[in-house]
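What follows is one chain in structure tokens, specifically the form predicted on its own.
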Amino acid sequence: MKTKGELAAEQAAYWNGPGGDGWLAAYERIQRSLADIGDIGLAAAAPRHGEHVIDIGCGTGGTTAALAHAVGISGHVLGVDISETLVGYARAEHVAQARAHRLENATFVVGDAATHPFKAESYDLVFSRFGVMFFADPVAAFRNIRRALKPAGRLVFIAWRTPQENPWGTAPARAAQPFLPPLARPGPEDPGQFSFGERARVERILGEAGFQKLRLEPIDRQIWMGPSVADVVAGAGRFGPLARAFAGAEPAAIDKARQAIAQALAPHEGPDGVRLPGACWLVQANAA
């Protein structure tokens, strides 16, 4: 069994390597896929004028920019991400936006929110869109996050539910699996895309971290995966679990895997592209 330190190091290496590169390569698709869910999360967070906010797993900075516009020039948003690749993009994008809109109330830092030395009791809101599922020690991470919040501060984040409820993320890999080398399955406490899928685990983690008044609301949406099956298949293997599986497979096996993915996705192609069901939690809690 890997130590928490080894798991954290793996996450840092992945997001500063193939994970960050793959995210940027799929940037336009990801933005369209997650826009609706992200808007739900931002509406629930309800950032107010003058507030100080942390955006965890800020990625390329889209949610950070939205939060910065909401809190105005008298507020501030700190975007935190473990990936130098993504933060570099976010910084460049924010500079361009700041020049266009004269809004310079956001900064970005490369770091792990689990251990980052946030100024204690200084933030009104901590927000995250799919950025909190990768902590090696989630209880310790959320304790660190809670320390950054003011006593009246609030936490709002979105995380995927179980793999079974998210065919958009599992159907391609399941179709391709017979033709590819097996991948190690994460343990129930290991970090990963669906590690916050079970309500009881989320409630336990946040409760042990000291958060109060937990509210979990299920959000179900059709996830846009691309304009066509051919486009989705062409991008398969660039990002996520399939990328690791493809890296260890023979070309003939990859071809068969792509054919299987196309067959699995064909029934889900419509006039505006390929969509499969997705399921996530909208989680809200108070610092005290």
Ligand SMILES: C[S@@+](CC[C@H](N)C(=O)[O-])C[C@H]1O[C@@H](n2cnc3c(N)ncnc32)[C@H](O)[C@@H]1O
The other form holds:
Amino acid sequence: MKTKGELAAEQAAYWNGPGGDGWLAAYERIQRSLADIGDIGLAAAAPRHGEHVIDIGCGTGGTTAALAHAVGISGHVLGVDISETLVGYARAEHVAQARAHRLENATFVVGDAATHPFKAESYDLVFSRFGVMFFADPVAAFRNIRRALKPAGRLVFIAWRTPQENPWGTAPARAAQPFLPPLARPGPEDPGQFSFGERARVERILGEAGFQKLRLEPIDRQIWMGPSVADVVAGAGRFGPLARAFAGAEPAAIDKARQAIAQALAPHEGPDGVRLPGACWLVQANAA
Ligand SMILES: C[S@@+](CC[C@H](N)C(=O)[O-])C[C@H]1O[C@@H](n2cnc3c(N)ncnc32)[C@H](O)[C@@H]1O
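Having looked at the form predicted on its own, could you now put up the form predicted together with the ligand?
After this comes the whole thing, all chains and molecules, with the earlier chain placed first.
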């Protein structure tokens, strides 16, 4: 079994390597897939003029910019992300936007939100769109995050539910699996995309970290995966677990895996592209 330190190092290496590169390369598509779910989170967070906000795992900074617009020049947003690649993009993008809109109230930092020395009791809101599921020690990480919040502060984030409820994320790998080396299966306490799937686990982590008045609401959506099956299949294996499996497979096996993915996705192709069911939690809690 891996230690927490090994798991944390693995996540940092992933998001500073293939994870960050893949996320950036696919970002336009990802943004189309996730924008409406992110907007539900932002609406629930209801950032107000003058508030101080942290955006955890801010990635390319899209939600950071939306939060910065909402809090205005008397407020401030700190985007924190462990990936140099993604923070580099977020900074460049934000500088361009700030010039265009005269808005300079966001800053970005490369750091591990689990241990980053946030200023204590200084923030009104901690927000995240799919950026909090990767902590090796989530209780310690959320304690650190809670320390940054003012006593009246609030936490609002979006996380995926279980793999079974998210065929958009699992159907391609399931179809491809028979032709590829075995895919790594994370343990129930390991960090990863679906690690916040179980309501009880999220409640336990946030409760142990000291958060109060937890509210978890399910959000169910058809997730747009791309304009056509051919397009989704062409992009399969660029990052995530399939990338690791493709890296260890023969070209003939990869061809078979791609055919199997195409077959599995074909029934889900419609006039505006390929959509499969997806399921998230909108999680809200108070610092005290
Ligand atoms: C699924 S992406 C979401 C990115 C962004 N929030 C969005 O919705 O576009 C997860 C992000 O969390 C970041 N991340 C992972 N572990 C982290 C940690 N311990 N501290 C800060 N950021 C982390 C990754 O680098 C990545 O940018």
